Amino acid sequence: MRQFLAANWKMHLYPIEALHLTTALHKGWERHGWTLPAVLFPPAIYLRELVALLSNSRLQVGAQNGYPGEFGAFTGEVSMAQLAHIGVKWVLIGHSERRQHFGETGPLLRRKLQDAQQRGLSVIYCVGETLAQREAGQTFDVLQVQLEEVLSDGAIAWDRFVLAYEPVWAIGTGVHATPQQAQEVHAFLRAQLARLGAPAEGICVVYGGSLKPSAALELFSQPDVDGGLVGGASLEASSFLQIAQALLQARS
């Protein structure tokens, strides 16, 4: 069954926080005896703690970043392959806010994505429209572009393979996608990933944007929206476990 769920922390908590709200999930997901898969993404500087501290655990420990390659000089990066030495197991590549603040395009994504998958890594790929994009009736022309100019080449290992959808005009702001807009988009990305030579019946399809328990089972209900990447609503145990709690619930 197609089912999956990751927390972005983004820049957000302090060391404690961090430790106290992973102790939380991790608890929650034993109490509940769930396996359905999640991921969390901290900031860098906990990686290697919480991958300690999750080693017997079903949740995983994903980085919300990574630089393809193994050594360079590249002051303030770290690399796939120091990522994967650490015992991380998932990256993000093309969020949003990597492309719109970092710069980050195309060609990079598609070596971040390569190299990391070559390391070991399971990627989350994000794609999404601006509202100007929208507003302007080029939501599916935009999303087109972002597949094919990373994932062209069918050099992809497909089951360590998750795409995101995450709306840029609904991250952080409050407003989310309706279930109709995300199930009209993700049926869109699913029919591209099978144009592309991708097992796509197979792979999850996530939604990202301001996506809280609230809003969470009637869009888990749709056919292809196969959970989420969570941000602001991750950063408190007892709203992510909500979220946790419909996926399953839509799913059952």
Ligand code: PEP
Second form
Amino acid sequence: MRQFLAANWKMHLYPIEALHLTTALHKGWERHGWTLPAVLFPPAIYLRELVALLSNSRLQVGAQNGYPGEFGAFTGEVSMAQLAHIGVKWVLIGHSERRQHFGETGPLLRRKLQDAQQRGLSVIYCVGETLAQREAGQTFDVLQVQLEEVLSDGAIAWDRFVLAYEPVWAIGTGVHATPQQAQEVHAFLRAQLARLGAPAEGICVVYGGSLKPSAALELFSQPDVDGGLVGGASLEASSFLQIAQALLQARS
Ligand code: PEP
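Having seen the form predicted alone, please provide the structure of the form predicted in complex with phosphoenolpyruvate (PEP).
Once more the chain from above appears, this time first in line as the rest of the complex follows.
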């Protein structure tokens, strides 16, 4: 069954808060006996600790960023090889904040994705249009380019790949896509994945952008919305657990 949840903590939380949140989520998963796949993406300084804390957990650990290669003169970067070496299983690629604030574009994202997978990491690749692009009727064109420039002609390990639709206008704004808007785009993205040679029916396409517990059930009830990538609402155990519950209910 297609279902997948991820928590993007961004540049938030002090160590004690990260520890408490991780413990509460682990306990929540254990208490309910959930097998729902979920990945926590903490700030890089907490990765090792989370890998150790969650070694016997259903929850996995991912990095919010990684640089292609093993070692090199790239001040401030952490390599995909280093991430994989310490037990990190996932990496986020193409998040709109990386595109917007750090100038990351297709060619680099493509290298990141290929290198991450070659080193055994699984990838969440994020795509999404800005408000101006949506209003100009360019949503599908923008998404198609974002998919093609990173996924075409590459040897992608599709069994270690999740696609996240994150409309830029919804991230951190409190305004989420309607279930109809999300379904329309997710169905388009799945069709594009098939066109690019992916086993599209088996790939999780998750939604991200101001996803809150109150909206989760309706969004996850759409046939092509297979879960979520959650920012703000993942910083509180109770709201992330409610979102997980909604996903399980929608898919039961
Ligand atoms: C995100 O950053 O991936 C995200 C979806 O953020 P938020 O849920 O806070 O909009």
